[in-house]
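Just the one chain here, laid out as structure tokens, in the form predicted on its own.
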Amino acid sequence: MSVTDPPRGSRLDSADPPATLVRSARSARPLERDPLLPIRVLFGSAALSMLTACGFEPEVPARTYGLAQETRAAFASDSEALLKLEAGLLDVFGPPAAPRYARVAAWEDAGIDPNRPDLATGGGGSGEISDAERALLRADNRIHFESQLAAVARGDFDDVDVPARRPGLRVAWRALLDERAAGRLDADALRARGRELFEGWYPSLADSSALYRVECLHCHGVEGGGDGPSAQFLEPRPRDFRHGVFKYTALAQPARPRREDLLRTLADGLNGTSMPSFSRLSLAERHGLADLVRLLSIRGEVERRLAATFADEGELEDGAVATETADVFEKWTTAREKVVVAATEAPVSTPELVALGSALFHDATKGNCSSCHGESGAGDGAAAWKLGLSGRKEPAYLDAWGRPILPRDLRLGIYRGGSRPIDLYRRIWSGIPGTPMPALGSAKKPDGTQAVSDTEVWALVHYVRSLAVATPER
């Protein structure tokens, strides 16, 4: 790196917003308050504003997609073979502004198209959006284009305003104009695509790229690896899509996870931490950044993958980008395979489900939950916990992002991956992936049957779920 090149995760493109960097700012001091920073703000936008009414725009440096350190070391001793492998992945996906999938062999057979997953497959899609689902978007979209069908309904093409975080649709309406001015579309015409434009809008991945660098980037960075300028004063970390491993998810591991997943953090986002709900975004918008998040993690494990091969045989096969491209894509594909689904229906939580479900967290021989989670689930269990070289106690595992594990203190009530019941009845049954939370739904006894039944998992959730009634002590 050179003396001139920006640090890791601040490299943004040529259009972010003072609100987005004022965010930033504030994040970056959690601990103290700036006197001065309205001051500054004031003064920085005031002589924004007069250069860009001047006719000048700051440059900032465009991003790029860099290589993980891991991958990095892998390739060190061959730099044509890191060099090949750059050049790989940014022909199977794009650059930051303008990701998109290359048609690997393995979906031009298929007649996929992951760059459209509205789209039927065989249609120029991938056909993972149902007709039910393309509905909902639809009547979403009418909500969130309210004025613009408006002002496209009464005629006032010139009143149509669509906003900058979407310029997909932007050029799309223009060259719509282009063609009334031309005289190829006569107002009729021009109302009937206007509507349907803006009614069945879907943001391309490099839609969604320009909203995930406003919305996103300052936490998860360029690549989502977690490393975003804001990333360093967050605790938890933001995640790190690049390993392909989610933890809240309907899924028995390992799993990817299903667009449903994905969509369901977006919209609530994700209780004690910093990712916040997305619910103020159309539901297309959220589709969207869940399609970029997808190709970030992707392209990350196929990175991962590659570099793990390399340093194992020496060698990078011609190819090999796209090979594991369409073999990872497969397993987000797959996903709704592994869907948990309780054997019975939630039962109503009684004293005695519940005195059975403490029974279970406390057995050694059943749940185990106390050596982690502590007697009275305060996440101070034994075996979570050990004693480091320092002398002093320190958490006994990392996930699997290389991070401290702290096991969870049940009894503040908050559940990250969701507090339905059903939520707490997946997590116990498979577990949380990248950590050393176990399935207990796959556990079984030396004879081979399952070692926890449907209705003790269901105990556990519920005595979990009393834990959180009474105040912890402070």
The other form holds:
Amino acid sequence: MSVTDPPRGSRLDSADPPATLVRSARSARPLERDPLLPIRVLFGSAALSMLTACGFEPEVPARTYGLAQETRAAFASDSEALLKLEAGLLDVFGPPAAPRYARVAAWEDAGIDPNRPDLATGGGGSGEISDAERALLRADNRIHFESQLAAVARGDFDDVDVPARRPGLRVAWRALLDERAAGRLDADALRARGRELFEGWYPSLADSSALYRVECLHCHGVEGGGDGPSAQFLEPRPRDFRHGVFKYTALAQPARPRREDLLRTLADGLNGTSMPSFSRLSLAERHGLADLVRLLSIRGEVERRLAATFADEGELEDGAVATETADVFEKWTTAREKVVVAATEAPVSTPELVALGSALFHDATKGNCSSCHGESGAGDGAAAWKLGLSGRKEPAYLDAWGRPILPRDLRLGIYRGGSRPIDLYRRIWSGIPGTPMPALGSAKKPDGTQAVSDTEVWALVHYVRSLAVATPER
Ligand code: HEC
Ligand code: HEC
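Next block, the form predicted in complex with ligand HEC, ref. the form predicted on its own:
Below, the chain from earlier opens the complete complex, with every other chain and molecule after it.
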């Protein structure tokens, strides 16, 4: 990709990715790709143009989330409907500097507010974080805010330093200091309130968006389109969250990830890819990033769905964004019922089990794994390749994001979704969403019964592990 061709839907000018990259892409950006063009043309806003023209300001977040190129194409014939969609999305999800969910009727009725997963339903939140998790969050906050809590306890209120990457917390602490200055809090009350503030801290979506700008945006992009400035150099590409498809969960598919799945990805990273571990961040920060990934994913999926509807029907109903949002959100809340639980604990690997696994792996009527992964598991199975127009071998499959994909070389023993036996069990049972890797668990015999037994899946797990030249022992 050349610099005259910025990644789709990305807003390179507006965040803080590597400056050299941004400058070159920014200066060469063709006008017709400008996502704000319709608004500029309509309102003739010189101020807006001047702001984007005057250069890169890393500390300034993008003003709006951009739309995917596919969306623009679907609405090409009707710029009014496009503006309506953009306004609707902004209404329901807010801008990048302050993302938040608007109150959608379905949530009002149920008494939930997804803006605060840490608070109870009816108590201003969505009640997604259990008491046990909240206790863990407090314990972790005590570690991460050790110096602040110590200063508060000593009464050295001026020594309490809140890093800029936690803007919401800064504002809240300053507000407490103001109350003290105004004589409304005595030192003891400020100590108690300050302690609660740091121990009980849970980031708002705006706080998480500030952190996302620093930690994730250069790969995953402003809108979570997987198209940040670093993305073009990476294989596999960073995930485009807007499809609502996530590869590494503990769930039977199709399903949106649970909070636990996202937290695990954030804590461990994805082994063998550029997705790093973020265990250096606090637990509350990781929860907040999971909340933000969900918002970006829902926003993107709603956009994609409405673009598809518009392409079919040529119409965008009033309130369509809110209705669609409630619908997609529902999918995220029901996912937790779909966890794949093995009927038995992982058995100890035996030569017999490995032999059974090998037979299933190579049997076209059973596991059929070798058709893709090859006889020796090297990822060179016949089904994975085709003859291209040029007469050369090319990957036969595209992934859900339209990129060529090859089966894994299982001899390497690198498992992105985790290397515990139960992780491999779930991978084999559920397949890998967005890729051609099929779900063996949903395969049926002609009489409608389950094609593979629990033991057979464990046998495959042990066979796969035996293929690795050096399986890391855990
Ligand atoms: C250096 C690039 C990079 C950075 C920085 C990065 N990611 Fe990723 N991320 C990736 C790649 C690459 C993948 C996809 C790997 C694959 O397809 O196997 C990914 C995948 C993901 C997934 C999808 C997991 C799944 O089950 O499909 C989530 C969620 C995610 N990243 C969140 C984040 C968050 C949140 C941050 C910031 C805290 C972040 N990433 C920072 C590169 C990055
Ligand atoms: C239609 C082709 C296809 C078939 C059939 C197939 N796979 Fe895969 N498999 C893939 C692809 C493609 C990937 C890589 C996905 C990715 O990188 O996102 C993969 C990845 C894997 C992984 C890596 C998981 C991880 O966490 O990184 C394992 C293990 C695996 N396959 C095992 C199997 C087993 C066992 C079978 C048979 C039951 C099987 N596969 C059948 C295409 C296939």
